[in-house]
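Only one chain is included here, represented as structure tokens and corresponding to the form predicted on its own.
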Amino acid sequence: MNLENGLVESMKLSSLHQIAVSELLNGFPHAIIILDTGLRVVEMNCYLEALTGYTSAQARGVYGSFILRCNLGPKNQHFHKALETGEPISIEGNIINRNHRKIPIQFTISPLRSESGNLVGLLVALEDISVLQNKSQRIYDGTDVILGHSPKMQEVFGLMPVLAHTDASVLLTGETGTGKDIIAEAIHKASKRARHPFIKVNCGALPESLLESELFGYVRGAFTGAVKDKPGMFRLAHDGTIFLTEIGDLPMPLQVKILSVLDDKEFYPVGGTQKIKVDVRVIAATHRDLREQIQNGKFREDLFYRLNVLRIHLPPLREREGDIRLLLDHFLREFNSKLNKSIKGFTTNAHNKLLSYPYPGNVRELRNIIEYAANICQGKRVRSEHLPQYIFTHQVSSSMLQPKAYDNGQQEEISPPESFKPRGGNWNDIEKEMILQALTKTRGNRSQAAEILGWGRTTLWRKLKMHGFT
């Protein structure tokens, strides 16, 4: 009897029988891995492939120890231990993933027995508990929506405990979408100034007579209407953090302003002759580049070094390796909850899809995309024709093929081969297409066709395998 079979076999008395393994395994919280009594690989969950970087058709019949490099003793001991008693074993330890980065695990090893009682094999629980370990990690409680395994991601939230215990001026940039809000309010959150406002301001949503009334307030008659003082956000966000999203579409005029703040720590209220102190933390974002802009005129020079203080870069989705799967399964959850359904998955097509498109618009899009399609889906698994039409005829636009530089001292830009000419079409083709100019502008050195691309080794070996290079 094969452990799939075994676990089959075992359920019927509880009348899970019908379920697939893999999508049980789904439905745990933590990351789970089934191995045989040989210690080969039967199956794992999506939690677990985010966290290795590899998927469960990589991993299937390979020796568990090639997946789940640890540190459980001499030929993972613990395993053939928990094997030999049949009884359950808990303890710490660590994994190195593909990205060759060690997570801290506490690893729940518990036998499997078919109905008869004969041990088919082991299913083990992983749980990170990075945050655990390190204290300061605990910007991430109850901020379940900062998801990410991506070594980009994990840069980012190795910053964001250091940001946190600091009064400096914090700049996020990146793409729209790539969330900016949520790294800034979760950094709040993890400061001294926790307990006092977090106030928020689009500063390209309004005109600039209006901006200026709504950041620093207006005295009583300042200007026709103004029937009563207001105090203003700076004011509200007195002992707090102020977030100005979209500096870069901040006026001239007001950018004067936002810099005297930063300097004096107070501002002349909208016809007010008196100065008011606050004490507030200014974290801005932009998905400009703030160089250009100063560049035209549009941004000043000092505004952008006072507020550049620290700098957190945020990825665009597409360079952010094995994040996408984990977000659309986290996405999916969440609306069948919100929406009282109990759609599975997806379908292999509408998968690869998923995994494929783009998302110029990052997080954002994504989630909006499983929003739809867990709307109009009304079975058990999304289908194709269940996501939105736009995605099959996305065309990508010849700026999406390179990354964007921000100068935040580590990326540069690098541009795509000179010969390379999109030709439209979806974007599996145009990937493919870049992927064979630059190996061939490289004689077949993958190593200089990833760094042409913008991509790490491992990013261009998985999309060699998946357009069939390989």
Second form
Amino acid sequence: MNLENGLVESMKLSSLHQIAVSELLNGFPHAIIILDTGLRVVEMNCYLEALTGYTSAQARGVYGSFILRCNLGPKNQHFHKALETGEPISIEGNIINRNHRKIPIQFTISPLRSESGNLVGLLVALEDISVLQNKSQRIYDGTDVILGHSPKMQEVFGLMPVLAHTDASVLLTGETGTGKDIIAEAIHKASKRARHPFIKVNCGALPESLLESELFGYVRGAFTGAVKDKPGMFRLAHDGTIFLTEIGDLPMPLQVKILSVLDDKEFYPVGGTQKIKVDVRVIAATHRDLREQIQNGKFREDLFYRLNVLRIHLPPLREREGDIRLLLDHFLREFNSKLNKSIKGFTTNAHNKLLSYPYPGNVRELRNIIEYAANICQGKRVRSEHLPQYIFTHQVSSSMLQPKAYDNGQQEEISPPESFKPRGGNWNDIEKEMILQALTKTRGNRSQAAEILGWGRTTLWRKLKMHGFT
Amino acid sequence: MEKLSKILITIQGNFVAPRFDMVSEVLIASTDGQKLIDKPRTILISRPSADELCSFITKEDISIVVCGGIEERHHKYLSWTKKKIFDSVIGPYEEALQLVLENRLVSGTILPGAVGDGACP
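Switch over from the form predicted on its own to the form predicted together with its partner chain, please.
Below, the chain from earlier opens the complete complex, with every other chain and molecule after it.
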């Protein structure tokens, strides 16, 4: 008797078909996989599909360890132990999914028995514990990880429980680096959908045709290369939340389709003839001014109003009075602990510079600056020379934006190098220009350019990719 | 004359190892682009470490890497150092090697031999 028949018999549901078993598993609030005694996959539910990136159809018959890719030992000791002892096991570990993401997991391995008492396989439940494990990202109620005492942030914190307890669409606006992603995840984790998937899609990262397949999936044969069905992000986010970041970059034809999903809660996959029903909460985010986009004919007004049911505007760091000081201390503590250092604080000059810098990249930039400084600093206090050079060069252009911020009589002893004279514009343009200048100076040598910029090679590579240089 | 290239496959038993960061054995094969020019050799790794494996790949001048699950930063590092990576490959490493030689392997392939009757590796 195979495992599936065993399940059916043990549940006294003689007519239970294979499809019914998968539907039964989909009723569990966790990712579930059923393995036979040879540790091959018999069935898995949709949450595990979302977690691993493999579909049930692909995984069936394959050894479970190849699908899960967990760190529970190369010999699957824990699975074997559960089969030998017949006792359930609960253990922490992690998996690496198809999107190259390492996810901390609480595994619960339970033996399955047939009616006659024979062990017929294992049921493994996987709970994503990334939020619990990473204390630096405690985001259950938002206020725990998103630091801020400024009145503007207190307003945001006040709104978050309200947003978490409704099921309406949310629109998050704010400059880059203000924490839109963290807020979106915090809302999801505090909502009744917390046990279900939170799927993030960057609408600006893919061309229109790919994005449509990514969002809505496709059926086999829909186009050349579509050799099997792909579920799509909306389907994977069923019962959970889909976070559409950079919604302002969404192409017009897809805006219509998103609007239709929001209204009807169903859609056709690419090339499909059958509608798929989904229950998904949409949280959208953008750094663009959507009203301006509407005026320019780049964003549909009806979609804007559909998304703009609840809205949070995240203030830029320069408008968060007092928060810079708080964040400087917080991130210094964090990197002290991560890098095993004992830096006590900042010298007056360095502190003043950090307090007066306008942070066009907001909290993300501030964190990166402190990470850089903590790595470079070998003493007890971060000095001006431990800070990235560009924040001194930025003073020229940013002073036009923030004249008061620099009117404090503080003089820095370090003058910007001649090679980095940004011509103004937003932070992206300045960063682009700095990279180009460094690469020109080093005749395209990336390692040397990274050194000049004070970045690691990986950081330079990431930024080259971000700015479309590669 | 075809350019010589070296292929590295992370292995566990007869299969492509499911995780790059837990690999304790790799197979290295040299090819002229169409066929093997030498008998593939296997190398045992004393301490599984994705960082050290990346350094090894760079040092050995490997041009093609076949592996299972790999973290984003290691994938990016290898891509950046211009290695061709076929990741998330599931199945017997010999089948994977054959597909590389035939220029037919793609990331995410589940090879026919992955669905087997033998004991779990």
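Because the structure is a prediction, the values reported are computed rather than measured. We call the rigid core the largest set of C-alpha positions that still match within 1.5 Å between the two forms. Residue numbers count along the first chain shown, from 1.
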- Query: Core aligned, does the CA of residue 124 move at least 2 Å between the two forms?
  - Reply: yes
- Query: When you overlay the rigid core, is the Cα of residue 200 off by 2 Å or more between the two forms?
  - Reply: no
